[in-house]
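Take a look at this single chain, the form predicted on its own, given in structure tokens.
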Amino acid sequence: MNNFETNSEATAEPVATTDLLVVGAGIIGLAHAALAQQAGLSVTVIERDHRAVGASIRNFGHACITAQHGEIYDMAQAGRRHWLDFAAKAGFWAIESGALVVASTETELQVLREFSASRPEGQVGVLGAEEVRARLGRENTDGIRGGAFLADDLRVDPRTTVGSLATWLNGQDDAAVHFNTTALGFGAGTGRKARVETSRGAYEADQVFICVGHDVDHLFPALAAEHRITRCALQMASAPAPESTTIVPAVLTATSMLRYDAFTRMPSAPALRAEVEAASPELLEIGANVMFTQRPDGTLLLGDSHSYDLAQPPFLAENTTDRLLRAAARVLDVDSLAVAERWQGIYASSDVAPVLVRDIAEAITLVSVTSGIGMTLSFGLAEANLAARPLTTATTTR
């Protein structure tokens, strides 16, 4: 799979030698890793958890491709048809769900409309109250104003598509992924390679990529600093569905159109903001993205609060919590939902540009989405940077 030589310059130890390695396990990492492996590379992954259990796992499983604007759409775009060829290909669970804006006003409804010209027919459809109701799966149109349906989005099961896609690569040939192995050093290796220490030996590499999310500044303090990267922590819960809801769309609201760039920039969004501050300052007092999508097993994955610091506390504050579920119940209209399950995710976050990609050595560079789209951004990212980083097969002894 990856073979062992000695590079008597360095070490008189094996080193691993791979014409890609990529350092963590998550979705950014191995969309580059499954990427590198389609096009005949051989390929290493290392990950220093002995399973997935950071961001990757802990959001909502949606790639909002449709909201995004500028060069970010068109890389999440990039990215869809990789998310659906690997779900084929790993055997994860992928649909194109599409994702369902719900409006409760009508400012919230005229920005969908604004939005809705602003795109391509067909991609972004302007809906009446009772298309969103038969949507939800509720029994009366209370409080839905219209909606709008967002064609181009995808949904994943975030707890399972990170460890089947690991799975699948690592069954490929010319391909492994380790678990439970830290990346401890960079430099130059042999020749033009990009030698890298770990806590099982050294690799050395044609390219590393280093996906590491929040964690920058662990490795290169001085480079988060100056991209000002900071952890935004979040709150989420799960929750049994209604009886008999089947919601097949990720579910956003008006707090989510202050949230994307596509909304953002429509003629009408500072109204938006105005009235959602006025009727509902306790959601923009926590951040909130009130939103939901339905795991395969029927579970409501509710949130999200949002708080940024250098490093997050890991106490969840209750009262955060009820704002999220209550406002979610009225969108599904229920009176309460029970909650299984309550956590915090955390991803990297960054007021100077969405994504960080930066060269940091010869044939090292390090990778790392600064918003919470990393899921969306995941493929579409790997793709411009392998394309950016052309190797060839031709440089590792087999």
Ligand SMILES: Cc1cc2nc3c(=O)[nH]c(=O)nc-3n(C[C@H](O)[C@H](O)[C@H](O)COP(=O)(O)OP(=O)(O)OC[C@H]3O[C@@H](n4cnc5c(N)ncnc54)[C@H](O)[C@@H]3O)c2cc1C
Given for the second form:
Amino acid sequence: MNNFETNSEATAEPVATTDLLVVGAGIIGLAHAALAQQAGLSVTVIERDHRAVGASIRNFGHACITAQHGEIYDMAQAGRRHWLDFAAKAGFWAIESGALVVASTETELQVLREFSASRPEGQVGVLGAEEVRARLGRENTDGIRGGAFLADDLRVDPRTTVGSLATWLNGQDDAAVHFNTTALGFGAGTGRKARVETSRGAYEADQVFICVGHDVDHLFPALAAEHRITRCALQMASAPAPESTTIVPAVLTATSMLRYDAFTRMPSAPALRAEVEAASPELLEIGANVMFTQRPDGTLLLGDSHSYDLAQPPFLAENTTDRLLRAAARVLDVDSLAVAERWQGIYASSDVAPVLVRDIAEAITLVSVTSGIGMTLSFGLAEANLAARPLTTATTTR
Ligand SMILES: Cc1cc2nc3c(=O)[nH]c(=O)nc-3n(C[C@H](O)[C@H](O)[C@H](O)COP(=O)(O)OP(=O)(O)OC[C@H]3O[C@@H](n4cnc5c(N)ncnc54)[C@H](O)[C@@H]3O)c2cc1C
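Form predicted together with the ligand structure, per the form predicted on its own context:
Below is the whole assembly, all chains and molecules, this chain first.
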């Protein structure tokens, strides 16, 4: 058992006993809980906040499947059907939107051609300038060389998805989500069960998944240090779409191609990096991935910058937002965008591996996506983690 002090509400008897206990009601925790519930297990989720307000509501809502590579790509693809399935069950918004990569130079287009040739027919369609213009709802093709359409990508509305999933889960047999309940310590419980001490007493379960996002460094500092985890802070903004345009796919640009593995492996990727370094150093300086998605109400979610540190200052640099907005405005062919909101999101980042899954004690597993693609991986990762730790029957009651 970790050292911890329980508060006055804690008792020796567990307040709940369940097949599976999940700590954290972000998308990673809820994906584990939802798949386990569907497999017939009793499930409880505890979340320290009154509702989840972490990375899972601050992002683009883009299941960026196609741009992944290797095992991570397989995991992203495995999660795709679950996204659609739970959207139907829980009633949250999800669309098979695909993603549009806009190329403004020949080098960018060449990377997209190479990428298309490396994938099965139809998965990555190379587009002419006119097709890109039409998908962006623009009037002209100025500055557009061409692009690509990534057919398998999905989009959800990040503001509402995890809330809807938690509400749905709470309404299912043998499932509960307990908000305002903070996990304080982890150890052995009755028999072979794991035990989690919380701000509202102890919980016991046959299996615990700890899915606390970037707070992994607070709860497990030694493990976080071993996995070289830092916090990546991203600046985001929202704005109404120009002229009420509807843009169905997630929209990516050259700076996106520098960040996703599937593109950086292409033969022309080094030339692309050199080109962006020469043409847009101000974007590389802020670690930009100039991209946007559109919420169902028409609002554009615009971003993003990346800065890495062990602790993140809360201050948003106006200069960073300006650069991102100017770049997005160029893609949309408008003079400016009228910002409605700005915010910071944080995720755990590691150069060791894109995902940290570690059995830290008997029946207790830590899960953190350490690469900024947690929406994309959530259900595929949960499927793999549950399959690796089979719990066959609903043995416990709450
Ligand atoms: C700006 C931004 C844009 C992004 N865009 C995308 C994108 O488009 N596509 C994509 O795939 N990924 C994207 N990501 C990454 C993605 O959002 C994250 O990888 C993912 O949301 C992580 O989910 P999570 O459940 O691990 O973390 P979170 O959503 O942060 O949830 C963790 C939860 O654990 C709770 N918690 C923490 N400690 C405790 C405790 N002790 N007890 C109980 N509860 C606790 C927290 O309150 C929180 O609700 C983006 C991230 C950011 C910040």
